[in-house]
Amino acid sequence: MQRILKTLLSRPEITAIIMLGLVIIGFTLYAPQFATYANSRVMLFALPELGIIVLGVGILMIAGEFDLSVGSVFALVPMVIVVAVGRWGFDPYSAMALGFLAALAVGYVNGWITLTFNIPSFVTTLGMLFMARSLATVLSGGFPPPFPSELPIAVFVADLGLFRSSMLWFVGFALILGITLHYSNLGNWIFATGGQQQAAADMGIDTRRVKMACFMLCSFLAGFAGMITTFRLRSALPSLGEGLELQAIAAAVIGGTALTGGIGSLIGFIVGTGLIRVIDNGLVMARVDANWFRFAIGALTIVAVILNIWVRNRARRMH
């Protein structure tokens, strides 16, 4: 029995299930309205575009580094796509395709700057945040661009009833990385990586390649989650994902994942992003000050760094 519980303590994403589950209970029976289908259907469609940047932002983070222009990306690429198609002539899938590209020359970018000259992926990436957002203000002409019609926006926002079709998005890309993360080689690679840098260097381990991977994972991720949102607004917004790095590295954080790489699951970024849709969507249920969500999500991240703390030293001094 306490070879179970030890080995549940373990688990990073633990103390998250319990938040969640309790959440989701304060809330029912605080506000009735928060259980209905129409309300589950409301945070099902809000779900799949910060839980795909998530997934990016999470991985990265067990290779032991951040990215915070996420935000900005999220905003430049399906600005590319739009100007793509609506001013250049692209066709909507070669558009799509250049906006992909650029989305990983960002990553790129940002992994060259960091491991050439071995500076803070948090100082690379702020100075990104600021170079994304300006080309995608540039791109627009300081107003949203006419968003073509020939898009192809049903296949990754039909609405599919209980969700949308960006649901199926989020559920592949989740189960591709969870298989990747947790049982292949490369996910050993990642978590080494971020672990023990040198100890994974001395095993034979190229950890610039693991790290070069996760910065141009992580942008595409965020790239693809605002092209999704773009699809479903029919806008396309320069102002699009401001602030939406910290919402994802909170989450990935609420979920378990360590700030200083090595530890963190895929169930945990999932977990963490529904936290913080079921809170953004509860205080509105429950008539609370929606200016309270920001306080709320900072709170939330504060205590769950140190339950996760407790949890993982109560567990290291059980036999």
Contents of the next structure:
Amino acid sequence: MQRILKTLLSRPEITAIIMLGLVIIGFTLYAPQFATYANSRVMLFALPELGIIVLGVGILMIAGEFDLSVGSVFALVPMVIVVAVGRWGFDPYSAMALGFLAALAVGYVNGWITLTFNIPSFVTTLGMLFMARSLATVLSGGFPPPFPSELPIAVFVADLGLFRSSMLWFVGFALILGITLHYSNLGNWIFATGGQQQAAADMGIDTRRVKMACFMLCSFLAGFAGMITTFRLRSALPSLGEGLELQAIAAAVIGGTALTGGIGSLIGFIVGTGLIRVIDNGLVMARVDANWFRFAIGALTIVAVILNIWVRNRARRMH
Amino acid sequence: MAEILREHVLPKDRFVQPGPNALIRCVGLEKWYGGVHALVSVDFHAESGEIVGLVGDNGAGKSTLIKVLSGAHPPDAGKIYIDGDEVQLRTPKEAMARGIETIYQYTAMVPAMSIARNMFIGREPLSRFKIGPFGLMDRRTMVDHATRSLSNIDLTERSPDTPVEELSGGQRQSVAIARAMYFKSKLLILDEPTNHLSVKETNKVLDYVLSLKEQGIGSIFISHNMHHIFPIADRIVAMARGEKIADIMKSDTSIDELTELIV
Ligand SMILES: Nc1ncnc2c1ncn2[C@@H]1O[C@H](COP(=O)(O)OP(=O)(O)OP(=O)(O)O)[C@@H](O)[C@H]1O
Ligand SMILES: [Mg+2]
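Could you output the structure for the form predicted together with its partner chain, given that the previous block was the form predicted alone?
In what comes next, the whole complex appears, and the chain from above leads the way.
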């Protein structure tokens, strides 16, 4: 019994799961419209777009690095796609390939600069936050380009009733990345690299390549999520996703990912994302002034970290 | 300081020479870190099954030498022979593939990861589901072997899923040694393995090194504590300022003589 409890409390996502449960119960009691089919739809429509970003940001954090540029990549990639089709005459799929190539390039540059000059990724990706945003704006030419109708919107955002097809992409990414992170040797290398880089390197792991792959994955997923949002809105806005990087990091942290690397879980990423989406929506349903949203997320982040550390220490002292 | 050391340096012709079947032998190793000459034409060898004690003051170049031998830092010049064949050790993997396992004091393990996962970092057994070098880990095998290794080092009360950060320093060192034993190394390199350990835990580590010798596995053992090294070593190599200043069979020297030499 003690052992089961200890195992349970040692899971990084445990506090987030409990908090999500409490928040859902709270909103259900106080906001009659919250737990309805219509409202669940609203929440599930929005979840994948943040969730896909959090997968990348969280895995990169486990590997011991940060990415503040995801919000800008979120705008840049769909801008490339839309402009490539609308102004440069690309067919939709080549344009999407070009967009993802741009995302991978941003991730590569983030990683290359960070690892080659041995500077904090916080700094590199802060720089990239400005540069990628600027590129998106320059590409747009100052005003949102017309949205080309030939883009395969349905594949990514078709309304399937309770959720959109974006949910299927999210679940697909989550499954593949979850299995990779927790059950494959590559996942073991990611945890080892973020947990104690020297130890990983001493055991023959190419930590530079592991981190590089995580940087590129992170940018790719941010761009992919941005494309989904753009397809849903049918408009490529250069200002899309401003501040999203902080929400994504908050979601990962709330889900139990350690800022210092080496600790985190895929379930944590999902539950952390869920908490942010539920609170966003629940406050509206409870008729609270929407401007309290960021206050709630901020407070939640701090509380989650304090609880996480407390629970982890308690679990460690149990036998 | 340099003069005093030089006075005590044994004439080079009195250094113990490698036998014809030396497990590892290096000639003329050089290593520069920027302007620091960390290894100055170092010759070094270890016979199979031999315990070599490596001593020297802080900054003498001991860790640098073993980093070269473990493939972590390639040398700038010099040759390395393993079992008589000249080898290039460019990465730790290449050294491990040739049976050289290294254990570092502070970075031997990833604290937040479980014992089972730590044992197989970089060498995870894979299941049927794999693509190229990547695949799903064979968790069953990992847990089984970790459990067996834990019982070899009398840590049976710990589950292989325990995070390493919950172990004491000595227990971590034991797990690191168990890992080296599991991978059937020919030579184990231990960089200050007894630092910060209690007397009891220190003795345990020394006992492992001795029992490995009984199984034919030699060790290179670095320590600042002559009383840890002397009882178990067959031969002592002393370094100062990147040079080898002594290479002598234990039976030909004493703790006092060695202490005087390196302090
Ligand atoms: N990665 C590095 N970069 C730059 N200089 C280094 C590096 N590693 C070692 N050195 C320098 O090389 C010299 C030898 O260092 P080394 O770590 O081999 O000494 P050591 O004998 O292991 O000392 P200690 O007993 O303190 O561990 C020192 O002057 C050290 O400052
Ligand atoms: Mg050292």
